[in-house]
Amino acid sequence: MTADPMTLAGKRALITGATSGIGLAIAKALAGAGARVMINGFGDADQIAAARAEAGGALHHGADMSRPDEIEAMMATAIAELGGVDILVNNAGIQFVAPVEEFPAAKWDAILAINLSSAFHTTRLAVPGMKAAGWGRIINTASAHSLVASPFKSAYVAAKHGLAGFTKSVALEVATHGVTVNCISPGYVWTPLVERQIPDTMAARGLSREQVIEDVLLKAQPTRQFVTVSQVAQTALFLCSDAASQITGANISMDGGWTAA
């Protein structure tokens, strides 16, 4: 699924959690289709400079997505420097793996804030401009865990289930304004977020690194393959196209068949 490269000419896009992984791939795809882009995310100066260059000279804002005041500042900057936000991709996310009785309360709060509440704060600030323009695209990076659960990931599963419900609700609210709101729910994508959770999963389940990859991650996906960041990015690009204007409130699974069972 691809869009005409000219389709997004003149559109303005903000992608959170976009200095690496899925977010950066989406930023590159949108910039390649003609959109002006702002990326958000952490990293050292060299990493951020490289990400900006890969995304067509994108602007960058380093807002901490767990802080509503910083999100408000980021949205104000995007509106001021881009002239508006036509495409919002809520991609920022963190993960932590532990049994529920050992799950640190601070980790729970952080995961809910970054994976779920940040999407509320960006969306509430982007929607007025989209309504006024009569066009908008909001894409939330959810997860197969928005549909099914796994042990030791209570906060992440709760946040992603919440994000799927939030997507549906907002989609209904803006349905008559030319604005679509959708989730993309990948299975396991080989990104820094997935790689970082391997040691915690090894400890929680008493497995080796190879066993986590083969018997936990890829075992969940009948294709036995990781989803690629490019595949997620191309789906996001399609959702921004006119061909997808009647797709809204959808939760699009990209999980190698994981949630088919």
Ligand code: NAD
Second form
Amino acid sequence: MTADPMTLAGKRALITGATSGIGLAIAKALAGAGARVMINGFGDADQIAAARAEAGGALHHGADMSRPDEIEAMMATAIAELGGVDILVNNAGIQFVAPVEEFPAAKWDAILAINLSSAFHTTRLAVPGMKAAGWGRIINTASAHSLVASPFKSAYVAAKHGLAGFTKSVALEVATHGVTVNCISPGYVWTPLVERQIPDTMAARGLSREQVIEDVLLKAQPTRQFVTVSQVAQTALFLCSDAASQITGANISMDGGWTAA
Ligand code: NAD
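What does the same protein look like in the form predicted in complex with the ligand, given that the last one was the form predicted alone?
All chains and molecules follow, beginning with the one already shown.
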């Protein structure tokens, strides 16, 4: 994407939901470019140790992104142990698939808290340091579902549309401070999150596993291919570059043409 060799040496990055999938790929890419990294996310000790190693010996904080008190503790630890947060990637997210009249209220609350409100809590605590430094990057993993809807995903679609709006609002607030705020909006990326929703989609729509993959997931994407975690990570890395300093408030689709239709 950029011809210039890119370095993030001296930058400090915090990536939420980075023990797996897209977040881990972003953590690896930022660490590979020289950033000091803290990852957040769940997992057993072996999974967390492996993720830390893959992300260049990253620090780890296990805050639950549905809990503002734990997010505050994580932000304080990141600022103390990394020395600040120059790059904030709000990536933690969960999915639940059910018709709205059967959607468990607790699942609605959890999805709104993890996929949307957590980004508010991390951002409000990261922005003062970024403004003081005159440089910052906030990258929110939204989704094609921040732009269009699918049935049975009411909470997820509401949260991701909210995240896209939040991104634009904060981008305007910090625009003169050298801080950019953007969303990356992937279509279907082959990660544990996508694999886990296949059984529920089979039940909700009465389809086989193969039918869900071909007729629901890949049907949405004109390229008929899944996005890869590494493609999302390279886009995040590009957004950290100087070449991307005028990209702010954007919602960057990486969805094989899904939202062009
Ligand atoms: P994943 O399940 O592989 O990873 C999710 C990460 O979030 C894990 O590290 C997990 O431990 C963490 N997490 C979950 N709940 C958490 C909580 N309460 N507190 C802290 N961490 C928590 O999923 P993924 O596919 O890599 O998804 C990452 C992001 O990308 C999500 O926001 C998701 O909505 C978004 N996204 C995914 C796809 C896709 O097709 N996979 C498409 C568009 C957007």
